[in-house]
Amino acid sequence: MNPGWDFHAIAPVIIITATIVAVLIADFFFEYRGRFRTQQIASLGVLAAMIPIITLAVDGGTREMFNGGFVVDPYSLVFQGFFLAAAYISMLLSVDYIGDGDYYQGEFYVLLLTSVLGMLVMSSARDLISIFVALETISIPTFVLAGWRKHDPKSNEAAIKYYLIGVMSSAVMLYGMSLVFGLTGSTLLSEIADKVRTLDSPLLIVAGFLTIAGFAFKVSAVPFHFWAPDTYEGAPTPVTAFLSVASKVGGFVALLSVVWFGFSPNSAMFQPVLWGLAAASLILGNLVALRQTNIVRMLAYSSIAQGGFILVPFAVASDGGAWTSSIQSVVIYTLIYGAMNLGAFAIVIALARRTRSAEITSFAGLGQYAPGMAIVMSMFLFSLAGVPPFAGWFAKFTMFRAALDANTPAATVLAALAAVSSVIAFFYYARVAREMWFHQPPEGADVHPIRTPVALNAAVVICAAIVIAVGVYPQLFARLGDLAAGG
């Protein structure tokens, strides 16, 4: 029992909060119009936070603080490379695109790392108390950055929206964990787990189920998903990518944290609910996904869909003793959802910079004139709908061996169920990739080759890379699945 500081553990949470800090009181030395130019502070102090990460991964081992309630281990490790890697690409999408708009105040880094931070302790934290604070530390300064664009109307709506969601799942949320607390006498995750394991309690299912309702408003799972795509449209496009990545998965952590560390020994009652979770998300999503006219609009329903394929494996994990696969494929296709989602939102912006427009339409002809970027994007689009040679395939097929290992009748028809529909999100994703490659580009409209700022290329070349990596040499993901699994 050992409530002690360890400093090089929670390094990465201090440079972090040192950054907001500089970002915070640099920001008073800029001109009004120059303030965006904080991204530079923000940006390396995120790569610094890079460093203890690795340290401690070389360093190896586990780590436990506050009597258990923050362990840095392997599991922690990943998805806090992931966060921080994440916010990096965000913050190369954001720079000109802050910049040239009226939004370019030098809170808006503030805010972002902020969101980060939390993630970072949502990583490790094993108890629910920090586990409800840090999601707040994920979900409040989003709020604000959701609404960035003030004068306009979209923008505002998108804000109260997902504000008024986001209240009201929290208050779902903390309601179940405190009937958990009542249920175990403890909000240690190590401890309700020994307690679960004997407890035969209704009310556990009634917590069990408000917890998991309150973490499926945050990761947009149907039917607790209906602010997402106003939420996505009305923002500013960097920020959407980073709610569709970062926050997204920075609620699949707190969910996987709960039900992996916390009600794994009695998970069975829960998985019916994480079935119909993932089951809905994916027919939902994929089936108005085909019906949409608007790019953002469109990856909003993908990435609901998505996230039904993350689910997947949740909602068998406890099936034949499943664990091991299913959080090794939460981890893989979360790592590689990032990297495909993220790349897809840089093209789009990037195209929106000439067209002002984020219709499908306004992708017509991208493979005549600016046929670099139409590749890409059609790779990013290939890789989403999980066709080899690229990531996605890997991440599909990782969630369909987790349902696999299952081995039991409703894992089964839940693979059947991704398999379809697999298929029917290729036709949306081939639809775009069809306007760029076989429709002329509207008339009147500016065909000259596309002229993009360093950042935002920087942010494709990245993601790109990763996709093709990853697609051809899996095991370089393959690796911190396992690690994270305890492999």
Second form
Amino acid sequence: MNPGWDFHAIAPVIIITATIVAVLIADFFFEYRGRFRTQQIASLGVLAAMIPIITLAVDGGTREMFNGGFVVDPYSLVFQGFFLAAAYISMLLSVDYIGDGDYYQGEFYVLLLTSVLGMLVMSSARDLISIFVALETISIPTFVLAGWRKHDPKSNEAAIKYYLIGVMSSAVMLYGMSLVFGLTGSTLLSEIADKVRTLDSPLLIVAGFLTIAGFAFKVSAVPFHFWAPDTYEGAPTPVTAFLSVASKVGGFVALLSVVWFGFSPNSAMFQPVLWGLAAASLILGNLVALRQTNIVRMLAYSSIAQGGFILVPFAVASDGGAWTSSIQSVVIYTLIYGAMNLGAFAIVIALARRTRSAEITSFAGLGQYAPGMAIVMSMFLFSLAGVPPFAGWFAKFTMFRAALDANTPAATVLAALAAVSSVIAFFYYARVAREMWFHQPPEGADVHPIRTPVALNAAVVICAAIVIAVGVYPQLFARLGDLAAGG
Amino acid sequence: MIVQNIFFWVLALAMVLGAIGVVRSQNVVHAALYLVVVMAGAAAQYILLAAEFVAWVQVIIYIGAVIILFLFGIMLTRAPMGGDTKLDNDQRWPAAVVSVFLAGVLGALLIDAFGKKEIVISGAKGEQLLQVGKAGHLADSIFTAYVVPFEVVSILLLAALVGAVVIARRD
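Mind pulling up the form predicted together with its partner chain next to the form predicted on its own we just looked at?
Full assembly next; the chain just shown is listed first.
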């Protein structure tokens, strides 16, 4: 039997796999001082994988393989492009941190790329088995990455917590998937969608609930969020940036694929659960973020809250017109969230090189001695808060549009909650900005201008350019959202 | 069908008792050995489902590799082997309540959904069903429909190996 390979369609996956092997072998041959070259090989591999994505996008159309279990269409290409870009920026953030800290370098990029491989497969997977394998491929390397600072007990704690919660959530999700398979007799999402339309069984609701609960752990939605702040704080900061953007969006893509392609005909399977998750994430994430004194923990709770905003369109989507604007909103929100969150983490990493601290008070007076950094950081913070003209406002706008398009009482309540949370969120983002601009640097602090490595600067510039360009001219990403939603 | 049902219930009961033993045991080695009972029970269930290949894979991988690895792990690290350290904690009663509740709800729902279903193993449909468990059929689906996840898992195992070396290395 010929499985029907389409090598053009899986070229990005093959290129990343080849890069993983190349990095692993090259690391063996480089002298100790040449190990930084593994990062260059890894980055080149990621850039090379972008090429087939562009050619596939130009080619257009939908390519299906393996009875529709692996699909390359605009939806998957948009996310694959996003994951590769996020991986590239994460590597820019990592190179000096990992090099200076004298950590294992080749192995770091092997694990990072394996996680990215999982994300690429996830974007194309339309089958429960592929989705499960892809999700594990995203998660398992990051368990090790979170504990990369082996001699720091906090990093060990981060890795252990993340690992235990991750394994448990996989078990819950797998049990849910097995029930879905038992009830529908298929692992293909398209066939599941046909079956759930007519199937009326209370077990189906529980199956949907368990599957979604597993994903909720991965995207750290309240009440499955408690690992996130500790893991984010303990993990090396570049890894935290990668976890909070790439790995989290990987979870959202899994959720979106399963809900949209699989469960959508039967809204009882996902709508009440997702509504609850979205509302709880919005309220708790934002309220707890207000009380944080550590910037990484604050960004952790902020990412939980941002996850709540991303969940809003899921929770209100139903059969019919609202799906299109919901998909658009989820895609646009995740893309913009990635750029602004990576940017904020880049500044945190750059500043921590000087202050060796992640307390919010360490930002005091930054506007006086490093105005450039303070300006960019304020930009990312206001973008996260949703203040025009930075990209965040457009993300929030599409989210509210999706909620209003749905036009149901539940959707209106959720939109109102989201509006209130946006206002609360503004306070804690603005607090960091106030610290930078209106407070004096602490006594005895080193107030020479901060020199940042080239790679970090590049990462900041890329993120800032996206945040400004999309904020001023939102059609850039709106078009991507339309494409992904099949428009 | 009666014979299969009797075997199923005997195996299921042994698995449940083994599983309770895993969490109740005060000794890590005993817990690992109880786990053998559960895994072997699962393998026997696969044979009842006419899936010999999966059953043997279960025996070779879970009993032959995973459990042995557990025992080696306990032996080579300084994990408490005797019964002197308490493995229980204060949350066992809430945990018991939650487990019984979950077992009740899921059990009731499973009976509601599948209780009246019967597997037909006679005639053409039964013949087709029996083919599904055969190794050849399994190989066909691994190398056609599921070839991408299959290959991705091998890269994942490579990464897991690299990660394990990084964690375990003394430096």
